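So this first bit is one chain, no partners, the form predicted alone, shown in structure tokens.
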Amino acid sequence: MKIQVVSTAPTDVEADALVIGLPAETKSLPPRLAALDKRTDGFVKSVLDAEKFAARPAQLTHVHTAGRLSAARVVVVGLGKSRELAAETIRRAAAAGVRRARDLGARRVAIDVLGDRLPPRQRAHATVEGAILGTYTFDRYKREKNDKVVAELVVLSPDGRSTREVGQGARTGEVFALATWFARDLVNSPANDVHPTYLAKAATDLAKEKGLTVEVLDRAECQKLGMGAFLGVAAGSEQPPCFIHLTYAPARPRKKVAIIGKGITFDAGGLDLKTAEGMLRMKDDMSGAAAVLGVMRALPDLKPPVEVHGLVAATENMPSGSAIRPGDVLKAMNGTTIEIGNTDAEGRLTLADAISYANAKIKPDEMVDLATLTGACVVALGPLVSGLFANNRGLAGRLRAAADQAGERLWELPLVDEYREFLKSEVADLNNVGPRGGGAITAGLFLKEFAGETPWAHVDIAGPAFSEKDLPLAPKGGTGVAVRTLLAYLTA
């Protein structure tokens, strides 16, 4: 999708369809709508009369002009009460206008910078990354192509003054916006395809696109580190482990980030097999490999002063001969040595590798995890809310923050002390699974055990990574989520 900004009228402006925004509870139209009320010899109006528009949030109707404008249609969408006029609202309005407009055969849209009490960079982002967001669709193993497609995307400018400010905001949130996108292609691809090697591939190609540096460790270098949880998981695959290492490095940074994201690549639980309902969806337990990807592509363009590496530890976790056995001990890169009560709880081996690489190789100022790592805070949660646990105050508020900025749900959970009771073990220093109540907990602070002093947080996804419907800013599938809360972390 092109995008172009402009200072046209959207009186004047030629498009397939324009989308423009209504507030609910106005006495008359807006002036820009009452614009082209007015070049229609009143006929919008008489339409959104006729149908009641209420104007409520993400609420459409769309009108023909017959020829009394350059643009071919106009969309009208609501915004709901103005003094509750959010970033999210402008999200949501603009991502159900263009999927009306592209429904409608538009291949040209042009789209007024939606909401009024926001400032233009705020409301061009949202606007753009909403539109973006909204028109995603996955096809690439259809031979059937949808040939409904926005290829180009006209924001008009409230007026020339502000012409710059949008310029600024439509172009991140087109970046945020693309970084999502590219996460979610990732976690909508069949583990046939995406694999170990593959996401190592994808990695390097990035840097090489976008002038990151890569290192990819194989398992020989990862033995080499004393990654044994690591390599424990990726026993009983046929596909060779891949350990990830991207690195942004901007000339002066003012702290040191590294993200970690999980990146179990097809999760059949291992020798503690999974349900065939329970395996059906695990196409996505790398949904934090791929978010860290996403954001690791997104960050030369938005340049923030963060030095930001990336890290995964990718394999699969599969049942065979060489699998590990619920009773093994393994031992982490940091020296711990951890029981296996379950194999199926294998996410959290492979990030205890990763965070001590972090803290070993790296020694970040502070660190984010990010996995589907405990269907127990689903349970807590629901499917649209993520987890944080964090034993750092401002880094959790920091997130907290973020997620806000950014739309998506974030709820911190507790860090119980006397919870870690639950993970020993009589024969190594942890087990690596708990009782079942208090199970994203537990989860949380067997990571814990592993970040040290260094500010750290842990992300939970496992409900919102991947959606069974619809949804307003994504389609069913993989969602992409977090990559935008940690792109507003990071250029915070």
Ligand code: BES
The other form holds:
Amino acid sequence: MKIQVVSTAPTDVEADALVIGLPAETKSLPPRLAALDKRTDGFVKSVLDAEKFAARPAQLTHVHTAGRLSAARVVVVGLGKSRELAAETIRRAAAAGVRRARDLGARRVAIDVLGDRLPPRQRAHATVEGAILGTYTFDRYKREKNDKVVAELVVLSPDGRSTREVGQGARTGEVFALATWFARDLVNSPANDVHPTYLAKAATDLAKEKGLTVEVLDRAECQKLGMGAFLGVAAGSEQPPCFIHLTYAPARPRKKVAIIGKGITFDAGGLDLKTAEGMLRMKDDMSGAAAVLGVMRALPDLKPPVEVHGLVAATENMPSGSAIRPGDVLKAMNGTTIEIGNTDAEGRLTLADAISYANAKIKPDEMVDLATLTGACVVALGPLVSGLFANNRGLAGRLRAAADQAGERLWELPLVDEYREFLKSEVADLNNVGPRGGGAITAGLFLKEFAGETPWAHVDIAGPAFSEKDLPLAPKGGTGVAVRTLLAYLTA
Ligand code: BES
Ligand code: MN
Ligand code: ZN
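Can you swap the form predicted alone for the form predicted together with the named molecule?
The complete assembly is shown below, putting the previous chain first.
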């Protein structure tokens, strides 16, 4: 989708469809919509009246202009009550409006920067981000490709004065949304293609394309570093594991951050094999890794003054004669020994070594891991909310603020000290599982052991990583959750 920002008036823009917003509870049409109405001799207003259009958030209607305007159609999208307008209202309205335009066959779509009251830059960001997120489709594996695509998005700046800010906001929205698309593509592609080597290739390609540094460690190199926990998980798979380390290093960084993504390209459970139903969606167990790659890809375009290291310990979790057994003891890179209580609690094993690697090799000021870590987190928070765990109040607060800004839901759960005893082992320093109750918390406590003194946060995205139904900003499937939250956090 090619994005262009212009200060042309809605009445004059050439397009297959023009998307324009309408707040609820207004006595008369807002000026830009009134101008369109005037040029169509009152047609727009008559349709809105006839339909009793209430302008509820993301409510839609459209009219054909029959040559009376430069735009062939006008799509009117509701924005709800002005008092309640938020960036998320704008995102969802833009998504709905541009989707309608696309479904009508429009290839060149103009969209007014939606909403008022918010600063132009923020409105433009939300408008473009919503438009792109909402029109994502995945047809890589289909013979019949989607032929209805928006090729050009023309963003109408409200006035000449704010065009610069609108341009900057639109560009940021585009980068955030395309990074999310990138993550969605990786999650939606099946595990027979997206294996650890594929993730490493994707990382290498994006490093070359975007000017990042990349290092990929193979099994032998990970062995040398002592990553016994990560390699224990990899032991059951025919697919070779890869440890990926991407670096974005600006000239004078204000701080150094490590972002770590769980990269289990398929989670069969290992010898503690999952049920057929439990396994069905497990190609999505690399959603954390996908988000990290999406974020790394966007950083050179956004240029924040923060050094960012993206880490992924990529492997499958499979059962086989060479797989780790319940009762086995593994040694992580930081020397901690771990008794395997359940081979299906593999994510924390791979993260233990990635976090240890960050502490030993990168020494970041802060680290954040993203992981589809526990079914328990899905039970606690459902499909729309990620769990947040942290050993540092400041970092937790910054991530919550970033999530808020991005319109992604993040809810903090407590790392209850007393539950640490659930992870005690008779033979090793730690067991990799605790009891069922509080499973998301014990998983967090397990990771915390490896973070040490470094400010660290863990985001359990098991629920929101993949959606079983269409959402306002994403069709069914991989959502690319946490990409925009992390980008907001890193650019704050
Ligand atoms: N990848 C799963 C977590 C998961 C489950 C994500 C369902 C999305 C939906 C993880 O590796 C796992 O299997 N966790 C186990 C841990 C248990 C064995 C302590 C779980 O949650 O059941
Ligand atoms: Mn598992
Ligand atoms: Zn898993």
